[in-house]
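Single chain ahead, by itself, as structure tokens, in the form predicted alone.
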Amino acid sequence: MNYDFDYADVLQQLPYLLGGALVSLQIAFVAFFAGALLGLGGALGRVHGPRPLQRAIGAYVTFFTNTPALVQVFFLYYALPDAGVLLSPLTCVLIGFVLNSAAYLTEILRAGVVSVRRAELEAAATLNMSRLQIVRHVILPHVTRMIYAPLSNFFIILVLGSSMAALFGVEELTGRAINVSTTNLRTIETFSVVAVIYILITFVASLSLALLGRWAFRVHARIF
């Protein structure tokens, strides 16, 4: 193998990647948080809402978890336009996400909903707290405290699953690693040093929610 490494070329384009990593970043958070917020009332509507309603969730549920996210941004994505409905690559992309991780935050909320004592609910109930009261005040903290694992988790899972988005144009950070290999040629050159970028992403994205839980909600969660 003559092959001869050269990463000056792609160094040039940095502050260009790190921009795509910003955007990335971006996906993951609206996704994330439009989805937590989505996933809240899924949870709270499996679990003490009426028949009827726990049987459309669950079957939102069932549908977007057992498809692929990429199906579901292609749906968005080619078949809108064909009944007159024009969005963006990014909008389709966020959209997709926030429908996708909301059917799997719902199950994630849920077994925290679940976990939730029944004399802490009626307990609230005798201090004629609110229903929005006792979601805020009540579930919501024991919730963050049990799942605060696996949201963390999830969260590092939609950052790296964002880079499917390149796929429909979006420029984040592998869409522009995909940009400047096809211009400099250097396709090795470009993609490790984008993975390198990654890792630190995650890594600085896992330290800083282990150390949110362990000052905001007490959760002892390991840094490394």
Contents of the next structure:
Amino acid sequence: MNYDFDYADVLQQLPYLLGGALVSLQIAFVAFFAGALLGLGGALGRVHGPRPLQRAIGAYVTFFTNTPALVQVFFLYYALPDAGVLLSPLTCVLIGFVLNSAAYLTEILRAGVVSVRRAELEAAATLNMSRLQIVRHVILPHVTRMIYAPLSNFFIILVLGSSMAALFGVEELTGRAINVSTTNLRTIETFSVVAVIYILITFVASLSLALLGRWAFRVHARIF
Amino acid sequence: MPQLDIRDLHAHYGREPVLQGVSLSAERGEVVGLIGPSGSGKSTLLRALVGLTQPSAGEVLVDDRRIDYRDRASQRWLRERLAIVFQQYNLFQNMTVLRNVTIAPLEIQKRSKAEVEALATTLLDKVGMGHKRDAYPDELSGGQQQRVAIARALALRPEILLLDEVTSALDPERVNEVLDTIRALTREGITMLIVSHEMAFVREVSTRVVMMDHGRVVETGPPAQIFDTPREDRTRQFVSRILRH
Ligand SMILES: Nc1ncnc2c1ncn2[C@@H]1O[C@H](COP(=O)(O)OP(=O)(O)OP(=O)(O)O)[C@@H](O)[C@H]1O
Ligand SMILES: [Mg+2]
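Let's see the other form, the form predicted in complex with its partner chain, since the form predicted alone is already up.
And the full complex, kicking off with our chain again.
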């Protein structure tokens, strides 16, 4: 292969690409935290809610975990304007990601919610804790600790999955990489730099999540 | 007027009747010992009293007030006066020993931090767990966890305390410590319902003993009657079999 590598043009665009990385992270954060909030409600409803609610949540989870996220976002992207709802591509992508991650997080969190010992729930009830207090003081800390590892893995998946937004014209890291490579025609160089940026992001994210887990939730997982 | 009055209480697990008309009462400051064979419904009675198992019939009165177990406010009122230490360990695993003891007084009863922490320290020392206040339950032995559970119940400053086999997991030395703790509590005027298989313990601390079998009260009387001159054959049988061990 006698291809002349030339990174000069790409590196010149580094600040632009890093800005995109920030957008990627923002997408992942929104999908993760909004999804986790919905997912927590979903998991609690799935385990402790009345039967019809359990079924409804089950159906929701089955639907969203058995169809590609890309298809879901496509659907929203074209269906919402048809229904008279006009949103920016970013908002549309965010809604799709949140709905999707809520389904996965319901499943992940459910594993934690069912593992709360009944004895602790009963103790909490006899101590006069309200439902909200039980969730806050007993269920949530337990769940976070039990399923911390799959939870942080899922965050990484969301960071990488956010590249899908490029297909809808959102200028996150991959979107900007496409912009850059179509002007400088240095596709290999551009995308290798972008790959390194993704690796850095996920590395830093894993490390901070592991440290946070140790510090805040007594999770004794190996960091590397 | 008894402080705790249980009238013809029934409870089921599914279709299986577990309590079949239990009546018993406790005056203020009284220590009622509850004995009976395994499966006779002692734990279920305590669980029904705190509302963890819904009674299917009968009534419970505390300070002459009828408890409506379907009503949250009524339950809350009840649980402000009544604390329970369970047979199985049920400390909150995600909290330190100290936090286990202080969480309800601080977050639910909204008492002052200084008062609660001072009381928690005293109580933990009382049950011999002062040196473990920063440990987590999974770092403690079963007996140690149970002692913390007692301290947690006492921190609520209950008027009525239900103890379900709290000494079964303790080593002999600690049984005496807990016994001392409970004896001291009787002097403070806490009404107690104590389930135990340790007959010497029951005999010593109880003002009255209730013998249960098959979800019913077989016999009630002062300890001397139940252990020395029982009126019912079933009591005699049970007591003699247990005392022989
Ligand atoms: N969660 C449950 N589901 C179904 N049946 C139960 C449950 N808990 C207890 N039982 C049944 O209820 C009956 C009374 O049990 P309970 O625990 O009240 O007895 P106990 O007197 O406390 O016995 P022990 O001295 O062994 O603690 C038993 O026959 C038991 O099998
Ligand atoms: Mg029992």
